[in-house]
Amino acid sequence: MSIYDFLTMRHELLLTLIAILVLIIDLNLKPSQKHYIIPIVQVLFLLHVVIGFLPGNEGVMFGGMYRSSALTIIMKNILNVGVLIILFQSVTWLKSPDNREKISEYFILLFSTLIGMYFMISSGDFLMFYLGLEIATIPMAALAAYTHHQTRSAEAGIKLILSSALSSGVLLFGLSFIYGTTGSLYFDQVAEVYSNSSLQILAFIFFFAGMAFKISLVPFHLWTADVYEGAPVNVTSYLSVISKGAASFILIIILFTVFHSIAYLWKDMIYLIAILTMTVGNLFAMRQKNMKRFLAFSSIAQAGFILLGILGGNVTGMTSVIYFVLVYIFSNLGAFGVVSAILAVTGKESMDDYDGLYATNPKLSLLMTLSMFSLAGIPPVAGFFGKFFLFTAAASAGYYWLVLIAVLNATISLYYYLLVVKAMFINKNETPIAYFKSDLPTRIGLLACVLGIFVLGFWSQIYEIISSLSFGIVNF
């Protein structure tokens, strides 16, 4: 193995280098200079994103534990784009008096969990997968409790670490069964000998239950709303899109490559969970007044739609999941960006506070409306095409009743998404949120969301590129 071979891990190595540089720079800055690190990190991470899109090495390292392919690279690049937007949207919050002295900690924790997601996506065996999962999870709990002087943030961190510990324990128990019955942890070797024996089916159930916690699938979703509400809004947006996206990516890879021999089993299981997740997420979202809890249950419902693509079990299914996650990143970050901007200035996060927002802040209102339309799947924005491809993948596999239920749930979701639009444009408010102008980084992040929502809906080449890369993964 030469030094050149390590360029296969360019995403992991480069981000690790950035995290180390952030630490070194922070140690050499005076307390009054801590805010200088924000533009430095933005520039460094922007370079990281650009380098990620350059042609790079593909291959296998560490005896097959680590694998890099064109598909895993594009998955990492999708996550990078989302993180870059979050970095821009976090500037106002980081410059607040409560966070000014611990800015570097936020970036180091954020990059640490992203490195874990990189390793998880590129894992070639269950050991690397589990290590990546834990590297991604533990810093996430610290991020949720970042504003620990606030009771609900500390509570969110505790709830997240406890639920993550439970889910990791369940998942690890399943992995021990997989190793005990197959004699290997490598994906290829496990796939060759995996069968429908009772113990191996039980092992898969434990594995899937542990992953369902990470994606907030019903009935493993109970932690989501409380953690989303208590965590800082920028951490909540990271949990909602980046963490969920990475977990969805590795889940579909493992299902399609390792457990394809028992697809008849997990398809029936996912069929039921998809219905429950879409329905429960929608029903609870309709009752929410806090915007972070509202978006939490919305994200649960969206996770149910992702399962439709997994059920496709083919190239169309995998492509639709990856494309939907990309669309979901821009749509959800657009909504969270507006919530973050308003919360940073006013401290308000209730839906009732948005009454009459259009009269004072029309641009933010239009952006929120665009995000709501995309999440609801209203044409011609990208969210419509994302759900359309998911429905097509499920229908191509013969799940017509499930598609009908999904369409009904998508129709129900229109109601609560339009509640936000109604509050901003129709509801009267004698004292609406006063006009304010966000800082430049926040506006850049919001503009990126707008461009993503529109461009992804009309630039069909993106879907075609993802589809061409998915052929090497799908085995059935």
Given for the second form:
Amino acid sequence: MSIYDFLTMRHELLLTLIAILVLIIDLNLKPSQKHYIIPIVQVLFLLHVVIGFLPGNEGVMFGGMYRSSALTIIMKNILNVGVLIILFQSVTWLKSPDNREKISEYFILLFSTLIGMYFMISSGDFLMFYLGLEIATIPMAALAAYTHHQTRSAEAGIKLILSSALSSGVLLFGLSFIYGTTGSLYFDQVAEVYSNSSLQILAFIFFFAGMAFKISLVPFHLWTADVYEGAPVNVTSYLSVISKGAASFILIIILFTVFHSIAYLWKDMIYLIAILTMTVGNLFAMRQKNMKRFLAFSSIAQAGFILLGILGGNVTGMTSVIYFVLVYIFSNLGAFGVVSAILAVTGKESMDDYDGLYATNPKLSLLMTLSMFSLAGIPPVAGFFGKFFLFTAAASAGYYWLVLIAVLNATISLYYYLLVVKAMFINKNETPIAYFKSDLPTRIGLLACVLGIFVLGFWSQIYEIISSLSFGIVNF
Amino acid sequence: MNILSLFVLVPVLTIVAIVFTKNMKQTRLVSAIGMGIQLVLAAVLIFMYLSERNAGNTATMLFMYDAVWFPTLNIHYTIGVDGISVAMIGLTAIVVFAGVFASWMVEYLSREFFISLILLSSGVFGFFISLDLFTMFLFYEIAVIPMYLLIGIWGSGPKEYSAMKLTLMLMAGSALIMVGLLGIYFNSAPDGGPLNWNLMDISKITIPIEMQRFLFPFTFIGFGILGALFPFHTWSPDGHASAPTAVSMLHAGVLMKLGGYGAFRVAIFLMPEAAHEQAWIFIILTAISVVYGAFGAIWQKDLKYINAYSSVSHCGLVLFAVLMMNETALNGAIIQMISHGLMTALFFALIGMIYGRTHTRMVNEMGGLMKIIPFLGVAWVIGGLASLGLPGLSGFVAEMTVFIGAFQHTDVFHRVVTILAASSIVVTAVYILRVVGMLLFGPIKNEHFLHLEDAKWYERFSTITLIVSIAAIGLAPLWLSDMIGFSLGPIVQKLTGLPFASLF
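With the form predicted on its own already on screen, would you show the form predicted in complex with its partner chain?
Below is the entire complex, every chain and molecule, led by the chain shown above.
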């Protein structure tokens, strides 16, 4: 193995380097200068994102435990873009007096989880996959409890670590069955011998249950709302967008490459879970008044739509899922960005507080409206294309009734997304949130979302690139 | 640049220009100019279309343009028009233009109002020029969604309820459409080969009959919801009653036609075999729409409700005619769409103007308005007479053609249903004359009404535009039906020759 081989792992290595660098720089900063770390991290991460996009090596390392292909690279790049936006959006919050002491901790924890997700996506065997999953999860709990002096945040951290530990346990149990029955942990070897013996089916169910926890699919979603509400909003956005996106990526890769021989079994299961997830997520989202809780349930419903793409079980399915996650990153971060901007300045996070927002803060309201429309799948914004292609994938496998249920669910979701629009544009308020001007980083973060929401849909090139990369990964 | 693309581009540019305006006067001026250009473009398009046809161009679709959008899914941006779409584009241009003048005095958030209104119109134009099912669906949804804000912000009465009801019902309709379109796409190449979304290409093949049976109801009901198909019409009265004037005009005048046009262009044209088998169900439903809408209008006292129910009746007639699937009836359906679009827009405009003066829309609180505001009164009578089908105005031509077409079916079922539907003409006459009598004649019930002013210049402008168009179709229907007739040829060829399944 030469030094050159390490370029295959440039995402992981570079980010590890950045994380260590942040730690060192932080040690040398005086307490009053701690916030200088923010622009440094932004620049470093921006460089990392750019380097990530440079054409790079593909290949297998560590005897097949680590795999890098054009597809995994684009998945990592998609996550990178999302994280970059989050870094910009969280500046105001990080500078607040409560957090001034521990700014660099936020970045280090964030990057650690991201490294974990990289390894998870690139894993070529279940051991590496599990390692990545754990690296991604444990710092996440620390992040959720970041503002630990607030009871809710501490509670969120505990809830996240407990439910994650449980789900990891379940998953690990499943993996042990897989190893026991196939004698291997490598994806390729497992895939060759996997069949429908009852022990192997049980192993699969455990594995899937563990993943369902991470993506918060119904009935494994119960931790989501509390954690999302309790955690600081910039962590919540990270949880709901990046973490969920990464887990969806690896789920679809493993389902398509490892468990394709029992596809006929998991398709029925996912069919049911998709319906449950969409419907339950929607029904609960309707009644939420807290914006973070509201977005939590809406993101549960969105996860249900992702399952439709997985059900497609072909190149269209793969492409549509990756494309949807990309679109979802921008739409959801747009919504979270507005919530975070308002929360950082006014401390308000209830939907009622948004009444009459358009009169005082028209730009924020418009961005929120765009994000809501994009999440609901209304043209001409990107969310429409994302959803449409997911439905196309499901229809390509002949699931017309499921598509109908999904589209009707999308209509129901439109109801609660419109409630937010209604609050901002139509409801009257004696004391609306006063006009305020966000600082530059926040505005950059929001602008990036606007661009993404508008451009991604019409710019078909992106879809085509993802589609061309998805060929070959699908084995059936 | 292709002339058809301009129909989407001009509204978009107008919206961009409106963003930079400073006050209401500039905003409405820019809107009027933008939509004026659009109207001129429509006139140019009609002229160009006719001269192409006179020059002997027999292609089904003219001014075609095609650009690949998503190659892997074979999604294209394909546009092109035949006589039917040209007629619909003309209608839309007229109604939007009149609508801008009818909302001349919108002061509250006027920029946002005109942006939403014009965004809606760009969706409608886009829908009528699209030949690619994906693009068509995209534009369809663009046309529906601004309605929520338009009714919710600028509406009256229980506007939030109505706006939500309307939006959700129409989006549920588009959910059905989406399933239908996906089904069509995945069955667009039954003999192998690439799947495609192109309307004209799909019309050349036969979708497997069992898939047609499954997909036709989705597609037809989906579009039918927007066309006020019974029992999915309930969004219409509430929505129209709460909407501001121009939005009612646009919605009843143009948007509901998207339903009829889509049901005809997509559902029936692409799946004629299933359409023949299942037509009887929908013929019954549409006949109920026609009669029920007319009776509903009799009971109402609110002018907007009256007109909304009347729209349910008239749009029901469009779907009714479309389901008859012969040349005469289809011709009638298209003329009915245009005729109803114009006269309902006229009605809603007049209702808005009268309401702006009397501050009530209840017929029983008004009376004798003809003496006070003669211009509006006369315009109302003209609209009313067109609506009840007086010869010389557009309504007569349309309804006559529809019923002749429907009567060409010789079996008992079609005859009975046609007679029932035709009875709505009488009911229509009852409610129209009743309203005219109560509103315009008789004693003046409220002395405040004595000082009302007659129509302002912009109101006259809006009204006259519509009246002239109505009279033009009524007096010279032949050029319109020629234009439509030529394009109906290939469609009818695909539809006829198949037996109807029916009850009797």
